[in-house]
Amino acid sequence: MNNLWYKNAVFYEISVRAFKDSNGDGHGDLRGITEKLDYLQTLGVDCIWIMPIYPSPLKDDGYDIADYYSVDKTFGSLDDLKELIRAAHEHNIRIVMDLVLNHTSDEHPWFVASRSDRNSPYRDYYVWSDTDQKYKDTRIIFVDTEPSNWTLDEKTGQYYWHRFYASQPDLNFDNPKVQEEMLNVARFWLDLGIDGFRADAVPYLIEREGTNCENLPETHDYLKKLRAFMEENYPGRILLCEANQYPEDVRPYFGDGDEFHMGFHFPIMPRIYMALKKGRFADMEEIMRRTPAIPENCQWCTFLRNHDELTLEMVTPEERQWMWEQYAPEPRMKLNMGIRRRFAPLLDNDRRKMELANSILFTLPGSPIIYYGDEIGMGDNLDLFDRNGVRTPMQWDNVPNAGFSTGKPFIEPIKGELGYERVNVACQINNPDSFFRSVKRMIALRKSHAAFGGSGMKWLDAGNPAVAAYIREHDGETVLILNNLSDAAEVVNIPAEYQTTYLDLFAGQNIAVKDKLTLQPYSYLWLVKK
């Protein structure tokens, strides 16, 4: 068994209640992705990570839980689950799925317990105060729609802590009890099969005066024990970190490999559209070579868009304002600290820019996962609340409701020049120019070659601010890649240590590489050293 067969993994983004609907209720389900696991596997698909499918209010799309322990019967039922599981395995596809440590819903009966009555047995399993006023140094997350990360009981009296939405009451990992309960709630999805956790809001477990609340030590010591437990009786399950830091604040939740398997590389991401915008590629390498190296059993894990809002939170005020400008430029574009846009239609539906940055999300170190529906350049529809804008069903083909139901949807499928009728998976699968197929290229190069497996790169000097130019080595392989951020020709300078022959990877063909090389304009090269 490949215990670390995450480390060089494609992963790819499910919103179960978009993405195929199997009996006509308007409601995408499990049986509808197991439906769909062929088209998976073409695209290459190794890894499936799927969005909350437990019993919820759905007033922040699942991450508000009400019952750990079943399925919402929107999404089917735990049986349904357990053949996803063995017909994905089938496919040689792993699932993981959300673990939501940090928050429940209010209607979760631990909350509803905790505060029917300061003396319930539950009333401990929440953070509880008789003031707002504690830990005044922690930011709120939510600060369109949340004044406060407390919210007042009537009825007990006190106030409630939530780092998201005040339906979201924060659980209290201070007691014990609490994280027993959590090692239950992993032990019951991993004895069904899941290959393991995408664990959300990490940071933000524990609270202490006198700090902002994230990322302390007591936090860490948890995460350790559940990194422990998952050791002793799943090997080979995996723990994805979700900590939207900068890269030195996520690299202690890889500990001495002893904590998260991988971790997301949040700060990248805005990195490649900022150097996309500008046709300079210096705002990417700042952010990577202050990337710390991680354990050798970890892994970062990259991506373009995923179910939330392009988040600006790890930039500066000045570039945050400079991305809002460039590309939410209408005031409903924006959401918390961020954009709620897709992939394509943020890029401008260029398919040259489109095949570079995934071009970037393939090459740069890391696990690249892909948000369902950007390898066919679905777009978003900004009319709907939030982030449902960017949670539309997924365009199978070009019937009504795009294949994804028999059923009147939950949503509408988007029309227009990036809607359905245009942009579908039918239309593009068996063309073999289209973007779908370039992404599928593109994933199955990286799989078949060792370099992309390491966490390391190395920038080169190509004399050229337009072209990001670096070298990714591992198992003995070295893979040059040349990507032109500019919209002209661009000419590089290779150093003289990299002056050999190369395999191009998408011409299929030998080149000698000697000191200048010339890219066309948004254009990309992956040269493997013979």
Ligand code: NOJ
Given for the second form:
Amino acid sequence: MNNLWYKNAVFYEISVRAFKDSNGDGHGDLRGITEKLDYLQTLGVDCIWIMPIYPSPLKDDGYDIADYYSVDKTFGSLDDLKELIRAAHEHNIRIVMDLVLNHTSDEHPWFVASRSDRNSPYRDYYVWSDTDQKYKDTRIIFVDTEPSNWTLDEKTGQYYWHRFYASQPDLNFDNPKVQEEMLNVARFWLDLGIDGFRADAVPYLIEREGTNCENLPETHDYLKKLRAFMEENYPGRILLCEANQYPEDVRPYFGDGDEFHMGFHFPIMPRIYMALKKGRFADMEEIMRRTPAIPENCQWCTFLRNHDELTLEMVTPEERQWMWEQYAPEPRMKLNMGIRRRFAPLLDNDRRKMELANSILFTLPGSPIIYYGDEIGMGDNLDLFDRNGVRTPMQWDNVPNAGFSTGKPFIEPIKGELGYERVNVACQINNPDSFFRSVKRMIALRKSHAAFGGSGMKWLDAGNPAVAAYIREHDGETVLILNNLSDAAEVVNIPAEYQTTYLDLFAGQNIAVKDKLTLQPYSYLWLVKK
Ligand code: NOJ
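What would you give as the form predicted together with ligand NOJ, now that the form predicted on its own is on the page?
To see the whole picture, the full complex is given below, headed by that same chain.
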């Protein structure tokens, strides 16, 4: 197997609870995913990221872990996971899971012991302080729910540190025992056959006075240890970095190719939505030009949506305001520093914009990841709390419960315009004109062209601010990409060196590109140089 497989792979993120229920208890489970591997293979997925499956009180949908060494009963068992991995590999699909290093649940036995007594051997597994005035330069992430990063523990009279909910105390990575524990956790799942980890919230592992407690050198030191451990024992398995930061701050997470294999590219995401709304590509270009080169064995991971709010942390305050005005017209659509809506409703369920956004996703540098359900354009439910509105049951069919469960679903599938009766896999999968089929086609084309596997791009000066025009070049192949962001037909100038014959990948025929080319509103072209 090729150890660099992730450099040009298509990823797919699954909320296990919401994807498919195999036993009628109303909760999606691991066996449910196993049942749907054919579907994922049909779409063209190379690797699934499953959201946390650990036992958890679920105050943060599983990102609050109470036991790192088993599977929560609602999702199945360790054997179910082994079977899923086996069956997925048979389908040529890999599986990565969340590795939540930064914090545990307050119900984790380590924390229960830690807070029981100042002299507990586990006291130092967490970050305690007599005052809540330490680390004042650290921002609060869940601004809508948490007033502080410190919470007072009445019994022992000290404060504990948490970057997320108060029910998620931060582990103390200055403690070598904690460092060791988390390597053991990684080992356990790697031994089970998992193909790697999406490492949650990594910028926050270490705290230091006088800093913003993010991206500190000691944090990188630990992550390098984790990588070295994987490299030595599990070559070919990957670490995917969740660091919601500007590209220059994510860059160190790749190290010299000795830290993370992959890192999410957070800032490009909101700029794709900006570009679509403004009909201008300048913001996209600016952030991609600002994106540093990465080592040869690394890759970005690009996305349009995920299970969280559409984060606006990596834009200016003015841009954030503008994005809220444009994409969150109702106050309840806002959450923290973002927007808690899904892909299709964000783009007004406009097929042209939805395809164009995907054309951008699949042609930018980086391996793309699709959030479950966005390949059919399913909707969201704003009545649900926090981020739950974008974690509703997958819409498989127009039958009761959307074909998700034969029991009573943990949350009702969505009804209405983007609900399961109209938007579902069954009605799209065999319909050549469906959105699903467009996405599937893009995936197939992307995967069959080596040019997309690199991590660089070259912007073309095509003389039109509405058309994002760029070259992808890799392994001897050159592709010219044109995305018309405007609702009008637009003309572009093709620089002399690119005036030649191309294969138009969607039309399936050759086209002789001269000095000018006209693109229809919101249309896109992927042209392979002959
Ligand atoms: C990032 C995850 O994506 C999010 O869902 C979670 O709430 C936080 N990390 C805390 O684990």
